[in-house]
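The chain that follows stands alone, in the form predicted alone, written as structure tokens.
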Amino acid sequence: MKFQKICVIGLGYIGLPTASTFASHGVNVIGVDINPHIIDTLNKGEVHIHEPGLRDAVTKAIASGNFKAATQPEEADAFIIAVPTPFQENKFGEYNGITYKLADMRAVTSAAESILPVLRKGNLVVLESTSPPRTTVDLITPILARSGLEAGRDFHLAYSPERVLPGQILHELIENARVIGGVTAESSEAGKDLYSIFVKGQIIKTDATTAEMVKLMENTYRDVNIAIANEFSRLADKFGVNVWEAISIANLHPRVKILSPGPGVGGHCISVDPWFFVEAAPELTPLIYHSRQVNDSQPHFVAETVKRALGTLSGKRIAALGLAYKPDVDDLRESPANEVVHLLQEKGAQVLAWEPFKPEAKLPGINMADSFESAIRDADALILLVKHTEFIKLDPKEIAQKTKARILIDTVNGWDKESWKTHGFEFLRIGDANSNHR
């Protein structure tokens, strides 16, 4: 199958990448979204996301004519929705006693409609945004319907995850393996042939609902081990052992592999993906849901933690260094550190964050320093919330005579304890509870 024209709906930290690679290999794209300030944005050559190489791969591609941003689809070959698939708000299911998370698939719904007047036969439609199983079939098809053609008869669907690391999406969107999910062997045929496009990496087809659950699998299983992380780091904690030191030892057998534990699990994919298995079958899931709640409660752990270093959170200023979900990303999206800083606040602590990749956010309830000296100028305490290269290059002997703070809670094992130590502060790393004293 041929592609000479493109629709992609929602650009965002998925979308946009995927529309100016597509883009760059000669494609005519259209890319798609209902916030008109991002439209007005990428139109002038700018980007509103951080991603490597993110803002010269968009700026080629609007210079070649191959690329434009618009609020509604136009006629295409393809269409590919990647939109945000978040939690419903203040909405949870309950099964036997538990409580879990819904996800919100009015985003998803809205692309699906918006496509109705444009589709053609013979066109391809693919979902990418990482949705609950059976999303498909159930909720796609039939909303596909009502335009009077037929998934698999009179146009092609699928379903392709998005497998991306961020600050790596533009290189592993070329990359890495392609799971390719139809509604029948031709949809997945044509799947196949739309990502063949630029994708290096092996491309394997599959049904639709198939392609779903490897994507909630690869999340979950990551879950699972970083919730056994944690865990451990609060046995650890308990019985005055370095956490960090115990699982460099026992990763040296050959069959182990420990993750690293922290502030908790953030992001819109390990944090958010595990509960679509919980909410499809709450039944079945007891150990995912389980998982989800020890990351989730993690942040708790680490306001205890500061509590602990600090004797009390009561009037305390402390400076707490990086918002984002994981290291030198801009994306703050269910960020565990987030979590955290509201913790601190509740208990009576005076908290000013410094996220150096999004230094302009405006995050509610949370004070944001115009820059890394005014965090810590007047801090009491520096926490360590996320491993950010330049935190983590960051010089004891400096800071010393930037700061008064003298105490140290480091979340992600980012700093050399004895390095600062040493220039006078007292450190206290999760999962190590001696680490002044040692």
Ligand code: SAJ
Second form
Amino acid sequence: MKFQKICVIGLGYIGLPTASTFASHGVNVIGVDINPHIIDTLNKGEVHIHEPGLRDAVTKAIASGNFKAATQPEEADAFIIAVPTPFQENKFGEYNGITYKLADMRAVTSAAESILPVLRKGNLVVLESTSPPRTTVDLITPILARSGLEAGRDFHLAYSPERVLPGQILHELIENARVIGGVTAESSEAGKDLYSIFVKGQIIKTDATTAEMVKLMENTYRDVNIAIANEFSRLADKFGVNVWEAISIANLHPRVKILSPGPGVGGHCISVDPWFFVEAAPELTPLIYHSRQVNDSQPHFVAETVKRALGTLSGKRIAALGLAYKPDVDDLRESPANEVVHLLQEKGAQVLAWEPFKPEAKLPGINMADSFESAIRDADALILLVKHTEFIKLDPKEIAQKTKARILIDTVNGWDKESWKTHGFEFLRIGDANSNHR
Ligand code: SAJ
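Condition change, the form predicted alone to the form predicted together with this ligand:
Let's see the whole complex now, leading with the same chain.
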């Protein structure tokens, strides 16, 4: 199948890079978003998202004449749906005494509905949004049938998850393997033709529900693996072991790859996607459910460790370094660092936070410092919550002169214990609170 014009619905972290990559490969792209502010920003040549290389890619795409942003889909050869699938705010599911979160599929539903007036015979529709198993078959297919056309007979329909890592999106979009799950073999083939325009990685064809499950399995695997690392960090504290040393030794085993403990799991993917499995089959998912519980409770473990280190939190001034959900990104969504700050405050600490990637961020109940220097100057303790490169590079000698604090708490294994101790700091690391090892 040939694609001259495509419509990408949803211009967020995935839709915008995808749209600009298609445009830079010669396809005429209409980028659609319901937020008029995003459309104005893009049509002025500005970008509303921080992602390395994205501003440049979008500017070039607009200048080439191949990319235009609009609030409504237009007729096109293919439609890609890349809208968010968050949780429902106030509704939860219950099963045998457990409470689980529910997916909010309203954005996917209205994106599919917005295609109805412009859907034509021979088109391809691809859902990219991370979704509960069977969404393509049970939710999208009946919505699109309202056009009078049937998926798999009159037009092609496929699910193709994005699997790119924030911070490396433009590179991974092209290089990663891509899964295309069609509702028919012809739909998978049409999807393969579309993504072959720029994907250099392997393109694997399967059915729609398998592709949905693959995506959820990847992020769930990571969540469960991080949960066990976090549980190991608690055990290490109990037994006087340095968990970081123990994990690095265990990982020398050829069939072991334990991930890293930390303050918890954030972002809009790994802390969300496992719930789609729990919602779809709570009776089959005790491990996935409990892993979510472990990761969600890790900020409490961190706050308790800080309390132990300082004796009391009451009246203590703490500088919180980093609020992003992971290193070197400006995304503060579902960030465990944020949660740690709130818990420290609830226990009586006065916290001043510094996030170099979003210094202007306004977060409810969090006091943001106006500079790194002012965050640390009068603090009693510094807590490292995100492994941003610029934090890792800090020079202990210089910091010792810039802050009154003499206690450091490292939640991400970002700092070298000995160098900080040499400069007069008391050093405490998560999962290494009671060991005498390095
Ligand atoms: N984290 C740990 N320990 C680790 C690794 C990560 O605590 O060893 C934490 C991070 O600090 C962060 C969270 O987990 O708070 C998630 O970060 P991440 O880098 O693991 O993943 P995301 O959410 O940025 O991106 C993931 C990726 N999925 C996988 O690696 C399987 C990405 O490929 C997906 O495209 C993305 O989710 C998505 O959109 O679903």
